[in-house]
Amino acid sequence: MNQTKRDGFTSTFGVLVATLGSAVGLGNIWKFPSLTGANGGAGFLLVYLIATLLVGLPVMIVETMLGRAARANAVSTFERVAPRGQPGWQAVGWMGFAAALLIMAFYSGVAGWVYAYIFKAISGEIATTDPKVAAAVFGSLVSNPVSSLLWQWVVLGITGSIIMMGVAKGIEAVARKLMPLLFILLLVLCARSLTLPGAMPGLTFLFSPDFSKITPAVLLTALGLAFFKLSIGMGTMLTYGSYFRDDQNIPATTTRVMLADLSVSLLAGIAIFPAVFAFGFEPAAGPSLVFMTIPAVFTAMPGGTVFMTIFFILTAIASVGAILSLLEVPVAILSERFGFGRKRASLYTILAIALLGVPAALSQSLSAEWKVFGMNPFDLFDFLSSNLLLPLGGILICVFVGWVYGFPELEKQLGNRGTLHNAWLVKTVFFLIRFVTPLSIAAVLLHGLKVF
């Protein structure tokens, strides 16, 4: 395919916000606070930060670099950058393709719950200080087949219409508007949370580490979150990297994305934990924190309905960028490798995810008894993508760059062909990718497979 006809990001800021939109998702507002709360607070945060530097960021750098070097989709990237005589590496791209579809099958359902909760917050349906009542409302939503499917399809319809518009006019244009709005809404919530009486214990929990709570399980959980949080191992950074400008400083850009992503997570923690402690709720509520505990927390504060609505709007915004990046992986593959037009490729992708997502969306109702290895469809798709495909893909990318692609080519690409003087940084990334990062991801893989 003629590379000049490929769409791409139009500016440095566009690259930053679009890539940040991919990294920021429900994980920042939902998974990060719940895991932080369940794993002891600040100690987990410290380990997560170290793990991000050693695992998440190096893979993000080399994935993005490979995409830009090839100027192609996730599968064709490996065909173009792999040495002659080693044709099998495109399997990594196909793994990303499969992972993106599986993740979207259940992630779009969770995003649908968030969309539904915006209207529940506005109507006052979840305005209760009793987490048990909030749990009953949530249970009625996820156990209703019609509402579960309807809200999932709403999410796919909105994000599908954006992806059809292309990279610059769709993904980048939307990210330019939504990412600043996300930060503004988070700051509003943080300001309100910090002014609550009794908010200080929440900040202590988040920023004053208790090292006795850092167990091997906490270490592995933080490693896993650091790897998955930055949208790596699923083809998204390979695909987005192919839209980067030639003069983009990849290490600097990805580091800014990582820091901005961490900032969003920290702001979410500041918005949530002071309020949780101020009203005497349980910080270790786990995944139920957003849908069951948060409504009770916000209802208990003056003006709670307004701030609860803001919270679910920003959570919905956070989901959009991540969904767009996941959709772009199969759309780019279908359009470039199979000759489909972008709109046709987008439509096929949305339809495939809608069909695949039916059993996942109905996992709390009609398909609850459809068990594979003891897991319902929602849990099975999550397990196959998060515990198997993503870590395997991450390990293979490390092996490819560290032992096949090689240091000279890595230095040329990350140094922008000698225009950037960052040899020490490239050497550090190369060492991590060769040794530290793949071993760390292997530990995450074995832990996820319950080997230890």
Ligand code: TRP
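Positions refer to the first chain, counted from 1. Quantities reported herein were computed from a predicted structural model and do not represent experimental measurements. We call the rigid core the largest set of C-alpha positions that still match within 1.5 Å between the two forms. Compared with the form predicted together with tryptophan (TRP):
- Core-aligned CA deviation for residue 18 between the two forms: less than 2 Å.
- After superposing the rigid core, the C-alpha of residue 374 moves by 2 Å or more between the two forms.
- Once the rigid core is used as the reference frame, the Cα position of residue 429 differs between the two forms by less than 2 Å.
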The other form holds:
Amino acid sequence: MNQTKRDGFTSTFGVLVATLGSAVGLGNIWKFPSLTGANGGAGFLLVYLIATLLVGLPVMIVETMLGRAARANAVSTFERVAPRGQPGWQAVGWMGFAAALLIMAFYSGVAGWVYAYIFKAISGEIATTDPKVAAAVFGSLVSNPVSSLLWQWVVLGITGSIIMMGVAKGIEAVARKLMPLLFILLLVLCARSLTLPGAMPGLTFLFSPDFSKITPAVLLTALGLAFFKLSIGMGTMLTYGSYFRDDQNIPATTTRVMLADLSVSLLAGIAIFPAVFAFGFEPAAGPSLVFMTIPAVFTAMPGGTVFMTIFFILTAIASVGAILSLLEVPVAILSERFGFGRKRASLYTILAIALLGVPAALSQSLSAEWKVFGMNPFDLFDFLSSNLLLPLGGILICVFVGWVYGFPELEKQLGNRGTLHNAWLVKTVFFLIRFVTPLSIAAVLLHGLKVF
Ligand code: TRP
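Show the form predicted together with tryptophan (TRP), please, because up to now only the form predicted alone has appeared in this conversation.
To see the whole picture, the full complex is given below, headed by that same chain.
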């Protein structure tokens, strides 16, 4: 085959920050705290931890492995690694293509609100300790079709221009700068929150479990979060894996990313809950926690404007790497399978998201009444992707690797062709993805869906 050299990450550090950049995102700062708050704190956290270890990490390892083994986009990977006569596996890649667009349709919308909030924090528009006033400001942003869409397009414009620059010069270069900055800002916020008088109940809430709140629906939510957090089940990790270097230790890298991502979530929780409790706000505010409770919480504290601005800048930064990784799935498929240049593939992807984003962005205004299963387009896209497509993709990836791809190949890939001496680990992963992981996903999925 006459191929020019494929783009890819350039160093171990580059792989780590880019992959972490994908995992860390609105999931840590918007979803994790709001879901933890709404589902009773530490009990939910524990279930989420178990889901991450038993389900998330094994899927992340084998998904990344598939990409590196085939060195191709999500669709072509299955074409290359599936046995002859089983072309059906490519559907998993196409499912990922669809899931990426669906997720971005609402994800880029939320990122747009965050960008808008940076300016609202600086201008003082959200400087209020009355959650009702904060709710009105948020309401007027999300119910205004023009501003919702414009901010979403700003997000797509920025991330789209980065993705056009490529994997090493775009994704990796940006992650190298943003990820360290993100950690610094997060630590600043934690220091502020923990030094507030009355911070303790917030920590208790985050770290002492209440198991009475754990229902099947909550289990499904925790599992969905584990998938969403690690960017697995739809080809993002597969695509990033295809850019890993040959000497990369996949289990070690993915474990580090998982732990770092978890730390970011916990730090976000530590930055948020002590402050929420210190000023007597409601931790169970749900998805509006970040946009309604947070401004009120920050306004109530000394130095509030500065810390509030930092908070929204931090959140915006986190969203960049995650969106880049979502974009990369369709961009890689379009450019490698249809021979589009990278620029054209990126452009088509952005346009598709902008279109799908319209009903999602208008979910609080014009399309609020378009209900499917009782959900507006925004909630539906979120539900379909996190709670349905990602777990389903996860099951299929496990079944493929565990029952079709097989142990000898898995051992070769995860052991870097005999150089890593991690046989016990490969055996554990193989056992998990053959039985434990897909069965637990299936059980939670079926159980959780009956409830809805
Ligand atoms: N992990 C990111 C977050 O927590 C979101 C994300 C990026 C994602 N790529 C993904 C979620 C792929 C699911 C699938 O914000």
